[in-house]
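The chain that follows stands alone, in the form predicted alone, written as structure tokens.
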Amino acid sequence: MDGSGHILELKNLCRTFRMKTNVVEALKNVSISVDAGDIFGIIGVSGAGKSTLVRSINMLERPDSGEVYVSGNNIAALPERELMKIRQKIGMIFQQFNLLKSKTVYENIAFPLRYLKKSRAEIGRKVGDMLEIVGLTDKAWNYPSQLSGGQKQRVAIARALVTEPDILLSDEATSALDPQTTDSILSLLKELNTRFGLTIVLISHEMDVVKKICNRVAVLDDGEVAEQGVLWDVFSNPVSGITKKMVSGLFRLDNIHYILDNIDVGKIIRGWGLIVHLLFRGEKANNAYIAYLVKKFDVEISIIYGNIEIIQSSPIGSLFIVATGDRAQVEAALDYLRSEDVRVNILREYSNENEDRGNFSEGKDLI
């Protein structure tokens, strides 16, 4: 027993392949934590590692070394045989649905069923259960050339679930879909995470959807966890280059660095000043702290470039500012945004203190 009480836990996985002319390190020592009702992302570019490392987690693809605990048993050096078993609770969704053409709906939602040799009655009873909770009692008897891409998926998401596992890996479940059908997919399996308890690792490159249902997320680089934490942390404060570079696009920061290299900031700042990039989160993003600012510390505020983006179904405010003034006035008024939660970071110092000639110094960027 791992005795930690996650319900998934892998622990320093490594997985070599090794072709004809050279060999590539799928996984490094990959080490990743998963909590019971958890909607967990992984996300990163492609090659990152995401599909070895969700195959890995049913033993679909076997790491050369590591371990993987579900429910706290280390499935990692389990006979085939055994892991049959541990399947059953491990359920799996895949871009292309992988459903069986030649069957119906009714049949593909079966097919685990029969496997498993349940009555017919069971069968029934669950597949129309799941037919039910899927939205698709009525294409009980199509076949999957006769249902939308969405549909198919939820045909998908049903006979997954039909033998009611603890969890769902879904490998870049939505990336063939449409927008539209896409957030329907997505609200499906948050309500499926609402209403069971479900725990969901969801894989991605896409940030768009990781931000809409996942609390949790770990960003991939190169076969490595670059970070990994609570969504809103990892999102709005980001450490590696890979996870910053993902997060411009969210708030999107290729606008305001145009910008600052397109604006005479001088003719904003008269003497000195701070750029800085202020993240609110919640109710917070609607607060008036600007007017607050600069009634409350006599600091002159700017705003350059805002946006709000919609993390978990909150909102979260971008804004960024010039703030000039009295330094110990700008520094007190940062502060204050702090002690509110709210998320500072400071871009460019900059200084025009002597004639009317600017000088940008770089300030520690944490974007």
Second form
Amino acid sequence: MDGSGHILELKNLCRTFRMKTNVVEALKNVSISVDAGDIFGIIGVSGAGKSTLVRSINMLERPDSGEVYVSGNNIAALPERELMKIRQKIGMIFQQFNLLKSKTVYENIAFPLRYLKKSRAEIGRKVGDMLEIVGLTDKAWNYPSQLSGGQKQRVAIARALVTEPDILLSDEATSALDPQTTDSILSLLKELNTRFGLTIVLISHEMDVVKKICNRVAVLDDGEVAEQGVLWDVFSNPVSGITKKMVSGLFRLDNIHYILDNIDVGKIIRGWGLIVHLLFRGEKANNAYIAYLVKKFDVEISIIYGNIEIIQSSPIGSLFIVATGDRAQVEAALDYLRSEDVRVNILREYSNENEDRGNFSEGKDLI
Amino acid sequence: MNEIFFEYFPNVVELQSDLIKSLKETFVMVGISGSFSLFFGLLTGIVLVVTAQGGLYENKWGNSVVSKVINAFRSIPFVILIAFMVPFTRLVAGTSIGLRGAVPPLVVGIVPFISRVVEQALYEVDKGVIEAARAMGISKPYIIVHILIREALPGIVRALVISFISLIGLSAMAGAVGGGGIGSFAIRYGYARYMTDITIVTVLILLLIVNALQGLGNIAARKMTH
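One more: the block was the form predicted alone; return the form predicted together with the partner chain.
The complete assembly is shown below, putting the previous chain first.
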């Protein structure tokens, strides 16, 4: 018995696939912990080991070594018969929906209950409730082939949750859907999370999906956890290369680097100056910091580029500025911002005193 | 009408009762051997699929043995199989001639074929659906019955129609070596006594049976497909 109070904890999972010609290490010492009520995102490019990882949670793929704690119990060593009981408490949805073609929507949702030999009345009530939650009451007697992709995924969600599991595993569940449908499925998952306290482990290769509903995230790269933590922390202060790459897309860092590399920003800097990336979180995004800085400190600030992202339903303002003036004053201004919980990342330092634009040192570079 | 029929098919009218008796024999032969074949064919078809790589009861060795036995029997021509099986037929049916004697070779002759067509139909079932059921904590036997077979049912029905049509063909051959039935009727009169009208009518009757079977099978399969 361990797991330190987490609803789900994976410890040092390793899994190697031996093919005829090569050996693939799908998981290398992966450790992840998920708390009850989390929407935990596992993000990575295809081939990073996401699918193997999520299948280790319900032991559809047995890891070569490591432990999997579900509500404190290590299930990695359990025989198949007992795993079946554990799996009944972990729902799962898939990219391809995996509905039974020969059965109606109602029959699909009722399927796990039939297996558990529930009474007719109980099945009717529970399936009815689930149909209402996913908004498909009027489609109960349709067959999957008559539904759209989004509706099929709703049926799959209803089927996965009809046995009232504590955890829902989502394996690229929105990857086969268009952006609008993806949004509607994600808001359904979010609703299930807030309404029923459902813990969700969500696998995706799309930054957008993770950004929209996850509160915590693990970045998987080549079978290893590159980074994990609160979504905001990981996104606003990425450490590993792969995370930086993903985040740079989110804040359009590619654009700013294009600007810095192709437009002579040095020209607008007389003397000494810094190119700084500021991230304002939530409420802070509303404050008039720039005007305040200019008034309070003896600095000149020009804005090069900015945008706003919504993460965990709170806005994050991203602003690229050029700050020039007295070095001490600029430092003081930045220190003030840091004290206000604004994330300050110095991208480049310019010094034109000796007409040398290239004389800059890179600060905490985001890329 | 009757006169025209009498004029063109004199032997058919004369041997009417014999023809009907032969037809009944064919139905009995196909019915009995078909029931046995259905059971064994479905069973081996399922065994082939679940023991295959990535199957529910993956078993490389077992799969290879079953597969090789099936191939061995499929490569024996049916007429030779009948002769080859005589001792075995006597053992299980008590006789190697007549209707009873025809059933064991028919079963052994058609089961490998049914196994393969059923295997093909079962392979069509989406692996993802089976994985989803496993993720729900559903037992493997339940998955086989309620998902694998149920989802493949339209395909299985189509496969069985083809199998039964082949079985009718085999039964005619079994008839020729003493099994009775419509095949032996056609050979005895149409071929041996040059009664061409018997041959023609027999062919027409078989054409009708095969078409009816295929039509019914198609309707059934379509009803099961959603």
